[in-house]
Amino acid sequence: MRHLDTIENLTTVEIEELIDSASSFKSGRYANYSTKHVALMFFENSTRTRFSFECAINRLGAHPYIFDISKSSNQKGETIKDTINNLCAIGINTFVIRTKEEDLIDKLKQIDFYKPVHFINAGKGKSSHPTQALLDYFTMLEKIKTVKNKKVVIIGDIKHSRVAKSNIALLKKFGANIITTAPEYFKEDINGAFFEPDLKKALDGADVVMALRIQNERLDEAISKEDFIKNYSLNMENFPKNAILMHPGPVNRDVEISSELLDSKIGITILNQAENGVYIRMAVIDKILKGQLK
């Protein structure tokens, strides 16, 4: 069986191949998987990631199917194993899964299903979001050509962010200098990244600045919104000259990033990320349907 579960499971060669494939799709490469069927099983709410995958599947000529949790047989007590077995018997062999459970995809990979199936991680728990890291890396390469020895600063809720963890796992493979900065409550020591609590020091000389979404309920636990904005929000005054601005979305305007900065030319890169997400997901699905990912 072939899957995309984590960035850690990909070699640098495989990542580079996915980037090259995404670039070729962006340049107009065509594929036709009209006999292939892909289910989108999102156990968490999502806008960008779900629509991006659905768009990617359609552009590849394959057929996407939205698994509506609220109307599914899971609500009647059916296990996910039995659900997937029945769906693969019907003819669906690729499953894009978003879940709060850290080990769901790992468990599914161990099951001997009715027919061979493929799983793509569209975000799991607090640990992993591989296609987001891939599209972020693709966007960085378009803007600065290489991340080797470049300073990449990640700001915000590091502890709860699967985006941060997957980005760090990828960027350290390619020699980036990764800095995280956050209030103490949001801090997490991650191998490959250096923590700097002072935003001004963290931003000094940055090539890439990535802000993370802050959930309001966690702000209440950690630090007041006013204090976060004062100490960690990005704006036209503190944003480093010549750096690129990134955010996985959705952005809380005037919390992580000021509206003035977001609506400036600097903020365009965040929309570039969304655009590149489709091409990266096309590349991942293309590789999986060809049986080229382990």
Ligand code: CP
Second form
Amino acid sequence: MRHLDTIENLTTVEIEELIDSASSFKSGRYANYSTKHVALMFFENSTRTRFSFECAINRLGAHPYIFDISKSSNQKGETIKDTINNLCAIGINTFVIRTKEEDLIDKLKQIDFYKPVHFINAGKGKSSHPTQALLDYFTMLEKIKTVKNKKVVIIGDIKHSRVAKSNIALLKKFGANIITTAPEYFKEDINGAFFEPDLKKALDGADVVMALRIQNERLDEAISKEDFIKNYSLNMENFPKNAILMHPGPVNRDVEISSELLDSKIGITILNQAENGVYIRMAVIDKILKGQLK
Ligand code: CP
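Form predicted in complex with phosphoric acid mono(formamide)ester, following the form predicted on its own:
Let's see the whole complex now, leading with the same chain.
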């Protein structure tokens, strides 16, 4: 049984191997997994992650299957365990899962299925999104070569963001100086990151600036969008010279980033992230199918 669940479970060597592998796929490396079948089970909405996994599976010569929750027999009461067992019997042995349930993948990993299976975390609750952190790191390395001693500023809804948690888990392994900045209602102390409430101070001398979407679907109480925009929105005026702008997407225009900044040359890195997502996911699936991930 081999899985990718969290960044914390990967060593720096494994991360570097994944980055090298993604880089070689980007340079045209070929693989042929024509006997492999992968299910995409997304219990939460997605555009980038779902399509880039599907694209990655196709480029590897394997076969992706979209699990449409609304038309599946889960709607008739079938449990996820029974669903996976049946898909396993049909011939699918790799499952890419996005879920709001923090412990679902952990529970699935404990089950002795009909045949050996792999699980890949495609975004789990508020806690982890490992392939996003890997593609973000890959993009940072392309732009600034190393993150060691570089100032990486993460802005916005830290509290509800699995992207922030996985990025911090990864960046601290490689010696980045990580700053989070947010209004009090989005603050969360995360080991490995320093919190600075003042946006201007946080942005001073930044090498990488990562904005996050307000996770409206996870908020317990309403917040003032106007207050957030006034104090934490990035624009042409406050964006630090020479920094790179990142965002996992989807972007809420004119909330976390002004349209003017997003549509400028500075905003291109966000599309580079989406592009790199395909190569990182090819690298992850390749490594898993070769049995090299724990
Ligand atoms: N970054 C990210 O996870 O985007 P999607 O929700 O569109 O997959």
